[in-house]
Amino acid sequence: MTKLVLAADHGGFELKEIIKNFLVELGGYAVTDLGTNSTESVDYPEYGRKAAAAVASGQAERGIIFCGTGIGISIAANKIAGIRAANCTSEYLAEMSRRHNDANILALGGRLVEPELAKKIVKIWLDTPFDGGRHERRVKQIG
C-alpha cells in the first residue's frame, strides 16, 4: 500500500477534501492528512512544509498538497531537501512531472483545477513511473 501524505491551506481545503475520498475510492492508498480542517484562513508554508517533511522522512512515499493556486505551497515544499514539489494544472504537467522530474510532491489549485480535471492529473501522477536514465544525472542535479 503506497503512503501518502495531504495538506492543504484554506483555499486549498475543498479540493483536498474531493482527492481525499478520491483515493479513498481508488484503494490502494495509506492517506495521512495533515490539515487543514476547514476554510478559515491559515498560512500555507506551514502545510507545505509538513507534508514535505513526512516525505523527505520517509513517514510517505510522496505527497500531494493544496493551496489557492498551488504557487506557494509548492514553493513552502520545495524549501525542504529532497523535495521536488511540482505545481501541475494539467495531466500533461502531471504525467511530465513524474516521467521527466520524479517529482515526488504534487501541487494543485484549489481555486483553479476543477475536480474532475484534479482527480484525473492525480491518477496520472500517481500512475506514471520515473524515466530514469538522462532525466537521473538531472533531477540528482536538482539536489
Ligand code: RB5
Second form
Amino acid sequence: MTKLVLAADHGGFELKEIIKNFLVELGGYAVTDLGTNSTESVDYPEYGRKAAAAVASGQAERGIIFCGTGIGISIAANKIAGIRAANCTSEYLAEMSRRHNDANILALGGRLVEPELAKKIVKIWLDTPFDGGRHERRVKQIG
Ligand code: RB5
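Cool, the form predicted alone is there; where's the form predicted in complex with the ligand?
All chains and molecules follow, beginning with the one already shown.
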C-alpha cells in the first residue's frame, strides 16, 4: 500500500473529499486525511505545512493538497525542506511534475479544477515514475 497524506483548507475541502473517495475506488493506497473537515474558513499554511511535514519525515510517501487555487497551499508546502510540491491544472503538468521534477506533493485548486479532470490529474500523477538521469542532478540542486 502506498502511503498518501491529504490536506486542504476550506477552498479545497470538497475536492479533497472527492479525491479521497476516488483513491478508495482505485485501491492500493493507505490514505491519511489531515483535514480540514468542513467548508468553515481556515488558514491554508497550516495544512500545507502539516502535509509537507508528513512527507518530509517519511510518514507518507506522497501528498495531495488542496486550496481554492492550489497556489497558497503549494507555496506553504514548498517551504519545508525536501518537498517538491507542484500545483497542476492539467494532466500534462501532472505527468511532467513526476517525470522531470520528482514532485512528492500534488496541489490542486478546488475552485479551479473540475472533479473529473482532478481525478485524471491524480491518476497520472500517482502512476508516473521519475525519469531520473539528467533530472536527478537538477532535483538534487533544488535540495
Ligand atoms: C481562501 O479563500 C483562498 O485564498 C485559498 O483557498 C487559496 O486559494 C489560497 O491560495
